[in-house]
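First, one chain by itself: the form predicted on its own, in structure tokens.
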Amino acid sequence: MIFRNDVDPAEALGLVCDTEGEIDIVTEVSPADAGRVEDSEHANLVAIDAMRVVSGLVNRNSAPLDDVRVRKALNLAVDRDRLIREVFSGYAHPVAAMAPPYSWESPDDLEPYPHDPEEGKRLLSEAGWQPDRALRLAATGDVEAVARHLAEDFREALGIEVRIVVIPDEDLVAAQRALVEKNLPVPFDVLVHAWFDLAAGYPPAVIHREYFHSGGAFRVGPVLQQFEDLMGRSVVETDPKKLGEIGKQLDKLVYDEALNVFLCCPQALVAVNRHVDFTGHAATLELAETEVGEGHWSRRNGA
């Protein structure tokens, strides 16, 4: 196995789709490029239900987003099916809260917030949202398309103005540091953010904790004592079944409080040479179960 990190992603995709002999596997294929892989005579597309989630971090530090009715209104404004269809080309799953729907911590009876503009408008009005109050929506470049789709939903469903700020790559490190260190007021109402669970064993330990725990890197709001208590119990729980139940309670709490704008869990897309038997894993790239068949270029050439 030879790992190459010196090939431009577009070039690598061309090599696996249009040729044989240089690149056999390309990870992190964009949904926009999925069709090219599917149409290729040399490669197959592998879609993995990955432990990833895209959501909108809600700045709960001040009014009006400290009101759960406003946060629920934002969730009710989102057309998740259209988001997945138009931005992710269908390669994503809608999510009710923060636990991927195929993880064992996802509550069985929890459904994503429906797309209900009328109820969203009612809640927003009830919470006292001012007509001239624009929503500040921020995003990094990798999820800019998600942010623009989200802004359209907020405008159309809730009738509010939205101002989008895309953080340039050169400013990303400073922006991340400000978010993590929490020394300055954050300059957004909602930040579109992508995250993942490296462990794949207990999503709340890596996903929920980072967003909502007192020590979480991405927490943008006051600490919730009920959340702290549940996380405290999970740290010392050794029974897998009981731990799973705590995880479900955490996800239900996050849902009930609408702590984020819940969007979707994107699939990990991998382009693989058609003579390579590749097994995808939910959390990380693993090649222990990968094999090349008799028709692979290396074996045909006697290498």
Contents of the next structure:
Amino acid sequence: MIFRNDVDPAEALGLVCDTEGEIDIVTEVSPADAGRVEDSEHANLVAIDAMRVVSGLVNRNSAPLDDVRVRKALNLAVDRDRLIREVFSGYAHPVAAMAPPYSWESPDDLEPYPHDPEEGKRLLSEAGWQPDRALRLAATGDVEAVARHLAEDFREALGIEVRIVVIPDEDLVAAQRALVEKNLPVPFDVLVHAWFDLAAGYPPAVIHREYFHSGGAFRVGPVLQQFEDLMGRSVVETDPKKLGEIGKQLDKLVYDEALNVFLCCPQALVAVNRHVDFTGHAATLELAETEVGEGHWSRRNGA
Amino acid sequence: MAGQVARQPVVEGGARTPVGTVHVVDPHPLNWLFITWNTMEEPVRTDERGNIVGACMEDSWWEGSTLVVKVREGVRFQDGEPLTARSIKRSFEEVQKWRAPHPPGTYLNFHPDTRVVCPDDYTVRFEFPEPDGLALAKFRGFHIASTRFWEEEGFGYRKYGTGEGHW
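So that was the form predicted on its own. Now I'd like the form predicted in complex with the partner chain, please.
The next block holds the full complex; its first chain is the one shown before.
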């Protein structure tokens, strides 16, 4: 197994799709490139239901987004099916809150907020949203397309103005520091943000905690005592079944309070040489089960 | 889409002989971690769906606030040294020296007052001051290394003089 970190990803995709003998596995294929892999004679596309989630991180530090009605209105404005179809080429799953729907902490009876512009407008009006108040929507370059789609939804469904700010790559570290250190007010109402679960044993420890706990790096708003209590119970609960139940309660709380704008869970897409048997893993890139067939370039001389 | 590959049959005893070479390009920002996970031992790993399963840990159970771990027998490091309970204790103590060793954050830390005892070569008792509900999840980021690794390299300890932020 050789990690070729000296090959540009775009070049690597070309090599796995159009040749054999150079590159066997390319991860992080974009949905836009998925068709190229599917049409390839040399490669297969592996789509993995990954422990990844894209959401709009809501700045709850001040009015009007400190009002749950406003946050619910934003969620009701989102057309998740269109987002998944047009931005992710279908390679994503809608998500009700922050737990991926295939994780064991996802509550069974929780459905994503419906696309309901009328109810969204009603809630926004009830909360007293000022007509001249533009929503400040920020995004990093990797999720800019999501932000542009989301801005369209907010404008069309709620009739509000949206100003998009794309954070340039050269400013990313400074922006990350501002978000994590929390010493300065952050200059956005909603930040489109992609995250993932690494440890997998308990997604709320890595996802929900990071966004909403008092010690969470991405929390932008006041601490919720109910959230703190549930997370406090989690860290001393050694019974997996009970831990899973607490995880579901955390996800339901996050949903009820509409703490983020919940969007989708993108699939991880991997291009794999046709002679390689690769097993996709939800949380990480695992290669222990990977095998090559007798027709693989590395075995053609009887190896 | 191209065709599928037939898997190599498992030979008697469950062992397979490594064959072939695979070249991987992984532009994920956590590539460094995926390389670590594919080259080092941990007590647990994740299955296809992301659930935790045993790796060098064969089994575990709680006795109050103590987590008892049975170590899988027959595991060897790349340098040939057998992986035993003492390898796990050594690795634990090496990482416990640091206040914030894990790049993803201190939530992966074990309680600083945790005591590790090895009653035999293949049993480890993690005596936590209080139950740790995230212990198995933390085990995913608990890298077990051979004596030679700790004596000669560590996680850059010799080069940087510290393990803060990089195990």
